[in-house]
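The data below hold one chain only, encoded as C-alpha cells and taken in the form predicted alone.
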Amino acid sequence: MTDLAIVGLGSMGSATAWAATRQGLSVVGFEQFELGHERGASHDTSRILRHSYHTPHYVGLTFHAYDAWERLEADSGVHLVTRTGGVDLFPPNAAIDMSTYTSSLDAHAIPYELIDDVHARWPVFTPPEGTIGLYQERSSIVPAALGTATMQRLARERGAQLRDRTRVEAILPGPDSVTLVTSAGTYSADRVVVTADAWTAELIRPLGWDIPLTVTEEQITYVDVPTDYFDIPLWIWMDDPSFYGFPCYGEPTMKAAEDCGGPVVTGDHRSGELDAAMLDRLMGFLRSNFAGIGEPVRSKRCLYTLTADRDFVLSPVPGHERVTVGLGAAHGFKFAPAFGEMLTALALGETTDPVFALDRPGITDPNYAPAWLV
C-alpha cells in the first residue's frame, strides 16, 4: 500500500506528486491520458503569476505562490518564472471594482502604480480614454507544460509512480485505506487526492458530493506583432467580457484570450477545433485596443472547469477525510506549486481553508449565481 495516490496529473497533480515526494511519502499518480496531453488545462505554453487579485484572502495565498515557485526552480536548476510587469487595464465604468483591488493589494502593502494614461507609457497600448491601468511590477509569467513536466520529473526521481494511459474509474474509502478501482488494476492507498479538473465531479459523486461545476472550451490565440511588443507588461483587460495577453518570448508574438468565453462543454465531449467567432471576436478587441497588431498565427483550444464562485476547492470530502479534492477554478496554474505543498498538507490531516472547503455555498447552494469575474 503506498501512502499518497493522486487521480489526475496535470499541474496539480504533478505538483502535488513533487510536494509529497519531498516529504517522504510514496506516491503513484494516475493519469487517463498521456502525460502532457493537450485536452485538459496544462499543456502549451506560459500562464500569469500576479500579486494582484480581488481579495485580501488571495492576494495573500500569492506569496506562497512565489515561494512555491522559487523552492520548484531551486530544486529543479530550471528558470521558470519570467518577471514582465502586469498591468490590470480599467476602462470608464468597467465591470470588476478597481478598488477591490487596490485595497486588497494595500491590505498587504504591496506597492503598485496607477497610470492615467496608459498609452503614454506603452504606445503600443491604445485603450478609450478614462482607461486607468494599475501596474504591479513583480507580475510575471511561468510555462505551463515545462512547469507540469518538470514536477513529474521531480517526483520520479524520488520514486513516484506516474501511470498514464490509466484511467481511475472508482474510489472506494475505507476505514483505514482509499482503493482505487482503474483500468489497470486495483491499488491502495492510506490517502488519495483528486486533481481530474473537468473529470473531478464524476468521480466524486459516488462519494456523496454533487460539484456543480461548469466546464467551458476556451481559445487561445497568437498573434503577430511588432518587436517593440517585447517592452511591454502582461495585461489583463478588467471588464465583461474580459480579455488577457503578453508577449511570447522566443517568438515575435502575443498570447492573447477571452476569459470564459467558450461555449460549454464536458471532458469527453468538446470540438478540439478553431472557433471562429471566438477568433474574430477577440481580434476585435485587439485592433481596438492595441497599434500594430498583426494576424493570428495559430490557435488552440483548452478546457475551464469552474465553480460557480470561481473560487478553488483544497478540501477533504466531508465524510470521506481520507480524499482530498483540489481544483484550480481556471485561475490556478499560477498556484500550482504552493496547490501541490497545500493539498499534501490536507491530504496528512491539515485544516481546511473555508474559502476553498467542499460545503461552502457556492458548492452546496443550487441558488447560487455563478460570479466569474476575478
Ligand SMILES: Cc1cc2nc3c(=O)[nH]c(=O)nc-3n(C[C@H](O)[C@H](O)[C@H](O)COP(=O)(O)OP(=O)(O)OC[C@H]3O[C@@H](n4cnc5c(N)ncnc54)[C@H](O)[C@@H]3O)c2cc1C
The other form holds:
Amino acid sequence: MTDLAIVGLGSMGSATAWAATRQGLSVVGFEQFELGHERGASHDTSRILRHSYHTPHYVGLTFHAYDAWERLEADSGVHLVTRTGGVDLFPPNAAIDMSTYTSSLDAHAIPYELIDDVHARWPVFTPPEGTIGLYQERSSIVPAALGTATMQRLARERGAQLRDRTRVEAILPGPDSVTLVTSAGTYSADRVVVTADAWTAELIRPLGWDIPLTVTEEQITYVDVPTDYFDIPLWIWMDDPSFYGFPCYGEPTMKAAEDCGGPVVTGDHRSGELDAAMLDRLMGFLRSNFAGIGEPVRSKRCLYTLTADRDFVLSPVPGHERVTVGLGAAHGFKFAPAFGEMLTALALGETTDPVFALDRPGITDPNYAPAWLV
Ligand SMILES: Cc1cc2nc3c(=O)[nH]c(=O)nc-3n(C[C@H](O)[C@H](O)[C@H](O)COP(=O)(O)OP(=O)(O)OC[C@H]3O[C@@H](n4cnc5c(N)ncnc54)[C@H](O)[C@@H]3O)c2cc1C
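Given the form predicted alone above, I would also like to look at the protein as it appears in the form predicted together with this ligand.
Following is the full complex, with the preceding chain placed first.
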C-alpha cells in the first residue's frame, strides 16, 4: 500500500511530495490539470518571502520557511532565493497598525530599520509626506512556477508517482486506509494530504466538514519602468486597499498587484480575462506613489483562497485523522517547502498547531467576520 496520497499538485502538494519522499515514504500525487498549469495559485514568476508579519507566531514560522528554502536549494542545486530587502510602507493613518509588525519582529529579535523619508532612500518611491518605511534586509523573491516544478522533479527522482490530468472525485476514509476515487480509477493509501486550495471545500464537505472559504480572482500586472527599479526592495503598501510589488526580476518591468482586490469566484468558474477596473485601480495607485511609471506590459490572473481569519489550515480532519488538509490562505507560497515538511509530519500523526487547526472559530463560527487585511 502506498504510504501517502496527495490531492492537488500546486506548490503545497508538490512540497509535500518532496518532503515525504525525502523521508522515504512512497507517494502518489494527483493533479486534475497538467502540471504547471495556470488555473490555480502557484504559477507565474515570483512570490515574496519575508520575516515581517503581523504576529509573533507567524514571524516564528518564517524561520522554518527560510530554512526549508535553503534545504530545497541544497537538495536541488538550483538557486531559488533572491534577496532584495523589503519595505513595508505605512502612510499616515494607515489601516494596518505598524506596531503589530515591529512588536512581532522584536519578539524574535529580527533587525529592521524604520525609514521616515522613503523618497530620499529610494527616489522612485513618492509616497505621501509622513509615510514610514519598515525595512527588513532579508526579504527575498522566490520563483513560483520554477520552485514548484523543482519540488516535483525531486519527488519524482525519489520515486513519487505524480499523475496529472487525474481528478480526485471522492475521498473515502476507512479503518486502515483511505480510498481515492479518481477520474482514472480507484487508489488506496495509508494516509492522504489534501492540498487543493480553491477546490478544498467541495472535497472535504462529504467528510462532514464545511470549510467556509472565499475564492477571489486576483490580477498581477507587469509595468514598464526605468532601470532604477532594478535596485529597489520588495514593497508592501500597508493600507486599505493594500498593494505590493517587486523590483525588476529578470526583465525591465515592475510586477505589482492589489491584495484581495479581485471578484469572488470559484475554482471552476472564473473569467481568466483582464479586469480593466482592477488595472485602473493599480495604475492609479502606482502613478500616485512611484516615479517614471510606464504602461502596463502584461497581466495575469491567479486565485486567492481565503479563510475568514486569513490563517492557514494545517490540520487533520477531526474524526478522519488519516486525511490532512493544507491550505495557504493566499499567503502560503513563501512557506511551501516548510509546509511540505509540516504536512508530512501531520499526516504521520504529529500534533496540530491550534492556530492552524480546522476546529477553530475562524472556520467553525458562521458569524466570524472576515479579517483579510494583515
Ligand atoms: C496573485 C497572487 C500573489 C501571491 N503572492 C504571494 C506572495 O508574495 N507570497 C506568498 O507567500 N504567497 C503568495 N500568494 C499565495 C500563494 O501563491 C498560495 O498560497 C499558494 O500558491 C497556494 O498553493 P496551493 O498548492 O495550495 O494551491 P494551488 O497552486 O492552487 O494548487 C492546488 C491544486 O489542486 C488541484 N486540485 C484541486 N482539486 C483537485 C482534485 N479534485 N483532484 C486533483 N487535483 C485537484 C488544482 O488543480 C491545483 O493545481 C499569492 C497568490 C496569488 C494568487
